[in-house]
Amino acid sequence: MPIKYVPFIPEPVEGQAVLGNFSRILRYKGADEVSMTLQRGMPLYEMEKQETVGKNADGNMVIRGECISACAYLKERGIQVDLVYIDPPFASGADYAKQVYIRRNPKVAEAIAQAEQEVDIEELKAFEEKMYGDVWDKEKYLNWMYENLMAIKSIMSETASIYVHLDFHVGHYVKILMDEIFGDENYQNDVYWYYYNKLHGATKKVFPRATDMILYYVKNRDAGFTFHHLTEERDKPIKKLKYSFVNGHIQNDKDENGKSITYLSTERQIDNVWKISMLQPADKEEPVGYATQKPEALLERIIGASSDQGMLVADFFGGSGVTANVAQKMGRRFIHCDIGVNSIQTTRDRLRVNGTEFDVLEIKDGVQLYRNPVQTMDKIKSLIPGLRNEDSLDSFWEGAISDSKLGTIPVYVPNLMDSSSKLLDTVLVNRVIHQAIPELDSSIKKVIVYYIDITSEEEIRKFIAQDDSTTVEIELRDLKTVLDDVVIGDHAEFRCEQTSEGLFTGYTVTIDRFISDRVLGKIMEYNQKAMLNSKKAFNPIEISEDGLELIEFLSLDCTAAEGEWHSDSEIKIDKLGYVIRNGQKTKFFWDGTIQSDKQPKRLKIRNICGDETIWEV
């Protein structure tokens, strides 16, 4: 349960809309829902500090957790942001997957080392993982955006800026959104990027779609924000007229003759139209290996035109990490917020490249999120025992179990993707009792609703017997008890040991041996999968005994046994097998050791697919 709820905005008035004209535009399926939500305020749960990477002075924030869970936090906290890019689903009906690489065994990096042999790309063995899916019914995915814009702009401050980057499947209806929140008095510009070198193609019949838009609003206009004009170079120099303004208007500058004077342009200033690389991953200088990555040019354009150094810039869809590594590299503070724990790790590693300094944050909602949204409701359905698909039911319940003497029970599952259901409410229950029952079959004697959180058990049970208007038994059922048996840990072998090698007098971990189940089953499943499409000979992937070319990142903590994690010590293994150290980028493979300076208290070892694992020493 969150520990309260923070307001949308400060002084609501008891007795009207949180908004004055909400149901004029939000006229749709599920409005009424989205406004008890927003007069309820935001969930605040307990902040849990993951790691501190160096001293942090400026209080950067690298966050776990959802947008709007992540703003009650820092509106509790008095913080105040002022400048927010967001690049958030588009509602495109599309799922994202990262690659998967298997790194090279240690022992093989050894022998392609000595042999002096280069690495083939292609040789590398890899897999596709679900990142997340951007899978919106249209009603639903503005609630929930609308839910998340009143959030963020709760803390952003009155001469703050936000963009708020999409694609033509949503970007005209959000639109609406943000003029009914942000007041349209407050709309500055639509940037339109350009894709100016995306390959098309011709099977439909319309203009290759080569853009994506973004909105651009203030806070409060005349409370006064931050923009700078910004310029580029022109492809080759044009002669131009000189002006001056006079009385608000355009005069030309002449001579003493009365002749115009001209003058060699060689810059031309950015207008809204945005011709940037559209190469993925973002640009060949900036491989994360992270879906929809956006190149650190766009981003350039956005921090140096609404913030100055020192500002406080925030992503609450953060990604890979592009937002917060551009404002530290310009000076800039920031906040980057996902919830999928490969963004994270993602960004964090990606700072630390650079030298960053921050603090990784958890929001404890109560749900462990097995790798992202997606993959735990997968996950989940496989979990609750007897879930099947029911194409017969209505898109409300997930599926139904079959009982032998109540014979179909349609089951409720929350969706991750959708802070508003994880509580179970009242709202939520009368929603149950009065639309999604009456739209079974009659024959139905019993409906399961799982819940993550509650408002009150004891309270809901009693509204659900005062409410006489269904026959229907409605069962209740914690999801938390099915999500703690989602995360199976790995197992790891190793050695510690006190070692003197040259100049370096320490400690060696050695990992002689690891298993990660979850690993192995993706790689079993891809390799059937693989197998019965392929049309010629495959050559499955294959993992070694000792398991090493599934390990992706390892740190010590010399510092402390237990509580918050400090890396005093650590390797990231690239998928070309050579190691980043403590952040710096060598051209040496991994020998299957760590090494530190003090003794070690705990490892920590990352699997390549993300889910991380601590072993005391």
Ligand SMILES: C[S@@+](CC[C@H](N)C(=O)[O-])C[C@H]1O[C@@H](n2cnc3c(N)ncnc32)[C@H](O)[C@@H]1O
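Numbering follows the first chain given and starts at 1. Each form is matched to the other, and the largest set of C-alpha atoms that superpose within 1.5 Å is called the rigid core. This structure is a prediction, so every number in the text was calculated from the model and none was measured. What changes on going to the form predicted in complex with this ligand:
Comparing the forms between the two forms, the C-alpha position of K242 differs by 2 angstroms or more, with the core used for superposition.
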Contents of the next structure:
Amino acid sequence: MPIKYVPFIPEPVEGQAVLGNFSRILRYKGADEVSMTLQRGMPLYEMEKQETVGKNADGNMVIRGECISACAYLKERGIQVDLVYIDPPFASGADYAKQVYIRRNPKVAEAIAQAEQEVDIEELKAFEEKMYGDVWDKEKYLNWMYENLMAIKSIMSETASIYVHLDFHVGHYVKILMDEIFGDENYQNDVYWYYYNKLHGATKKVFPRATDMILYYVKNRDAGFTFHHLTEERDKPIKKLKYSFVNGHIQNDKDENGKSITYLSTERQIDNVWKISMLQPADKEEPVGYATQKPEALLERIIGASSDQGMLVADFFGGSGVTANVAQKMGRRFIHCDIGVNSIQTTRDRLRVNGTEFDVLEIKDGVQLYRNPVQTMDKIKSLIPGLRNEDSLDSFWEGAISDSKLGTIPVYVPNLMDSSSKLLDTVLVNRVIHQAIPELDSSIKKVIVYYIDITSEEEIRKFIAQDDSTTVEIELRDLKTVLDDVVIGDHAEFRCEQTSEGLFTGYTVTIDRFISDRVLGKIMEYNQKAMLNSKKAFNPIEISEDGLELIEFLSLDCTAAEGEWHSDSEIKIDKLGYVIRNGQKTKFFWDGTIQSDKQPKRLKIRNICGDETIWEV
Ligand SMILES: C[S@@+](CC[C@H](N)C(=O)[O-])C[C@H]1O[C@@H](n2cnc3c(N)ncnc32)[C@H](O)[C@@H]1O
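The block above covers the form predicted alone; next, return the form predicted in complex with this ligand.
Time for the whole complex; same chain goes first.
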């Protein structure tokens, strides 16, 4: 249960109806239900500090959790942001995947011998893992967006600006939502990102798509917001007339012979069409292998135009951490929030390389998410005993269970991607009784309703008992009991020895064996699928006995044996096998060890899919 609900909007002046402020312009299915969620407020959960990187005097935050809950936390703490950039899932119908790279095994001597050579990227064995789903129906998406935008607005300072990155799928709808939420008087621009060099197929009967739209609004135009004009270099310098303002009128400057004075202009003011490469420059270290990652150049413009040094920049759908990274490089403070573990890890490691200081925080919303909600949803379905797909049922039901006495039992499972469905309250039960059950076949005797959060079990049971419009039995089940089974730790065999070699005296932890059933299961699944689909001979991915190639990151905590993590020594193995030691890139392959000056108390290992397990040393 949330600790409490935080109002989306400031307390109204006495006598003023809060929701009366919002007259819906855009009518779509479910639009009215949003007001109920808004009335309830944003769920505030406990926040747990996972790690502090550096001293973090600026209070930079990397938050794992949902946008709305992160906003509740900020609002409760009275934190206001000066600039927001969000690039939310687009309702594009796509399922994004993460490329997972098997690392080089340090025990393979040949690999060590090649240490000085560049590794052929083709050699890398990568497989894909579903990262987050982006499949919605439009109405649901707009409801969800509305709540998120309302939550974000509630933590923006009066002088703040917001940029919402979208594309043709829903950009036009969200513009109307934005007008409604921020007021059309606070609309500034549509910025078009023109990714001119995207590769296009010639098969479709359409002009190749090469733009995204970014909606730019300010919180309150009259309050005075930050805006700096930006310039860029022209492709070719052009001759321009020199002019001055005389009595408020523009006038060409003339020389003593009365001829207009010209000059060569090498720069132009940046307008609202931004021509920025989609392909990440090969000489830059930008790409971090995150699907949908945006270029830093885009964020440099947004942050440069709409913030000053020291201001607080937030991205609530932070992904690869591009906003946080650019913000810190430009001397701004930042908040990065994302629901997926891969985003948090990618951002943490990306910021670490730059020596940035920040806290890693986790919202304890009662859901033990298995890396990301899509995977958790997939996993849950396989963990509910007997649950099978049932095509004859309405999409409200996740599937059904067969019972020898009761026959088919439809099962409702809340969608973890949709915060409004996580809480079982009388509104949802009402929907079950009056909409979902009446749609079922008359032979159905019982339904099962899973929940993550419940307002009050007693209240809900009383509500069901008092409603005599159905004879179908409604069983309530806590989904968290299922989720508890989802996370199984990895297994590691290691030794810790006091060592001194050359200038180093300290401790060396050697990893002898690493077994990750979770990754091995995925690889097996991948091999089987690839084998079935492959037209030519397929080389299955094979993992060695000691399994060290499944390790992506190791960290030693020499400070505390429990609680918040202190990364006193860390090694990241990049996809080519090179070691990044304490944020510093090296040209060495990993040798199967990690060292620290002080005696380690705990060891953390992250596998190549992103699961982290901690052992006492
Ligand atoms: C399009 S990606 C953002 C990419 C990012 N701009 C970048 O350049 O890397 C959208 C992100 O939103 C995250 N996400 C989805 N639903 C969310 C929610 N309710 N709260 C916070 N993050 C969410 C996904 O995990 C994903 O990383």
